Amino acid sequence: MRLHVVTFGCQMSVADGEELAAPLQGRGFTAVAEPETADAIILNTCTVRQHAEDKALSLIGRLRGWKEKDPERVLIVAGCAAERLGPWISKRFPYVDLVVGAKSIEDYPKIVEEALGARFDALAETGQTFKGESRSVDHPTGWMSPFSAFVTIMRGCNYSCSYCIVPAVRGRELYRSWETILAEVSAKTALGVKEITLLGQTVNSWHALDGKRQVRFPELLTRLGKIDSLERLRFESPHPHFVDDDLIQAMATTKNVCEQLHLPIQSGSDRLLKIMRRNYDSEGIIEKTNRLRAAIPRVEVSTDIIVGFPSETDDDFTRTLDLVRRLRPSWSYTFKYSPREGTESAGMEDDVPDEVKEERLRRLNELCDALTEDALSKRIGKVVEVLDEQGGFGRTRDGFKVAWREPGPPGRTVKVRITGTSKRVLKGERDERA
């Protein structure tokens, strides 16, 4: 039996896709790249932005023909859009076999068993697929790569950013125990995973109890740093509020923590940051970044930015450009504001004309692209260390993508001399002398 997984959205969605696939893998399904050849398709949706939601709904519509060719095929729609629009999806697309919202992912194995068990009784069972946290430990290599894998350490968000739908569709924060995180990381590295990315909506707000003592995220990094077989440790997506001296110290002193931090600023206007309910200001961002760079001189910073938020003025946008120039992110994810039903900002007047949003986005991208190109060009002529993820393609510790000639077997850490750049990717050749 063949399974195809389609994921829209962030790395959390990708990790969720791995978990969604695990029960069917446990029943004997194998992955296929082409949906036309699949016996089951899992469509993992995103609703953070309207565009991602629209793309998922469009694909569900196009999959009607795939389903009609063989009614025994299975179509599962899951994730954040499924949480927000579940009953509507079931009514609009009656050929969908199962709709599972993001808040139900912990119960997903049981839901799949109850909904689809009779259909696949003839398939081999593992007996362990639906027990405890086996979704992670029984499938330790992950769905996406045998050398680089995700580990979800928390779900949900306790913040109420006025533009964000995530708390509504994923719920309040829930944290995994540090013992189960350690077990999953150890299991994955035992099977050859070299790099782990810890995931959470506000990943650095994670905490748990060790007996009666609370363990916070910086200590979790330190404990995972003691796993000798774990070469690289990353985390996404942190909240600036929890970037404190303890986290900076843990990043600086834990040898396998990579020298890269994603720091979403969203805006450079303190007025807008208050309306967005981001609980920091622009000077606070710069102060944290300065401390980070003083402790880890090689660190690279990336960011998220929204343009066209309700009431954004030319002065507000100028302040965003000024903050980006001071922050100097090596790469940025930029977006036009779009209201999401159910958020506070959806009740505000969307008063920035679309043509103004487009122009501001163009100017912002021009600045961000120049900063990225500058960061890339500074590496020309240098030798960098790359984890080969795909045979001639991988990433540096500080997060840059690298492609090189004469690739060998993936999974090794190689030295590459950088000779040029292309479309935000460093290009080079193996340097056997380095």
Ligand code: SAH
Given for the second form:
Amino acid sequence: MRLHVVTFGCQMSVADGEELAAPLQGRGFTAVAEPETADAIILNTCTVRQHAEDKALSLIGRLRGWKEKDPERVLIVAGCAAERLGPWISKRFPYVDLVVGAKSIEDYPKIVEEALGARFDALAETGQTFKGESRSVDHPTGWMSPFSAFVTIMRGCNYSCSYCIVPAVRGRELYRSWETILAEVSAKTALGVKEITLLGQTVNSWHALDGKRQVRFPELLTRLGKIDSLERLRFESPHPHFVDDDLIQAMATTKNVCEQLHLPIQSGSDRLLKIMRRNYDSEGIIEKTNRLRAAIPRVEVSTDIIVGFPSETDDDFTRTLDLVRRLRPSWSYTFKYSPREGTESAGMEDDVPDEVKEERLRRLNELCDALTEDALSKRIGKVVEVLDEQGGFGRTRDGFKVAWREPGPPGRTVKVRITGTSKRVLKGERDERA
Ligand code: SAH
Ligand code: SF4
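Now show me the form predicted together with S-adenosyl-L-homocysteine, since the one above was the form predicted on its own.
All chains and molecules follow, beginning with the one already shown.
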């Protein structure tokens, strides 16, 4: 039996995809890359912007033929759009076997069991649940690289950024315990994983108890830093509010924490940041970045930016460009504002005309692309350290993708001399002296 998983959206969604696959793997399904040959498809949806949701819905529509070819096939629609539109999806696409929203991920193995009944092998549950705090490590990274794995440490979001639907579809914050995180990271490294990315919507707000003692995110980093076989530790997606001296200190002194920080600014206009309810201002971002760069000189910063938020003026947008110039992100994820039903900003007039949004996005991308190109070209002629994730393809500690010829077996950290760039990937040759 063959399973195909399609995931839209963020890294948290990708990690959820692994969990969603687990109960079917427990029934003996194995992964296939092509949907045509699959007996089951899990479509893990995103709803953070209308565009992401539309893409998922359009794919459900296109899968009708696949399902009709063999009604025994199983189509499961999961994730954030499934949470938002559940009953509507079931009605609109009656051939979908199971619609299960993001908030139900902990009950998902049970839901799958009920939905599939005896159709396949008896369920040998291998899925992780936060409630039971048991987590399988049988197939920690089967879907990506066997050497780089995600570990979800929290779900949901307690923030209320006025544009964002995530708190509505994922619910309030729920933290995994200190012990189970340590156990999962240790188990994964024991299976050969070299790089772990800790995941959460505001990952650095994570906290928990160690016995009676309150533990915060920076301490989790330093503790995981003690696992010798863990070569690299990353985390996504931190909220700027929780980037404090303790976190900077932990990043600077924990040798396996990579020199990379995602700092989503969203806007450079303090007026808009207030309306967005982001809990920081542009000077705060610069001040934090300066402290970070002073403590970790080689650190690279990446960011998320929204253009065309309601009432955004030319002056607001110019402030965003100014903040980007000061921040110098090596990577930027830029978005046109998309009103999401039920969010606070959906009640505001979406008054920036689409052509203005497009034009601002174009100008912002021009600036961000130039900064990325600049960061990439600075590496030409240099020797960088890369974790070989796929045999000749991997990433540097500071987050750049690298491809090189004549690779050895994957899973090793190698030195690559950078000779050029292509489509934002550094190209190079193995540095034989390493
Ligand atoms: N928790 C993360 C972000 C999750 S959503 C954080 O706070 O950084 C990922 C990104 O999508 C956001 O950073 C934002 O830039 C973008 N985004 C979220 N809602 C959006 C909307 N309604 N319109 C456009 N972009 C949006
Ligand atoms: Fe959305 Fe804000 Fe929460 Fe990030 S912090 S998930 S942008 S509400």
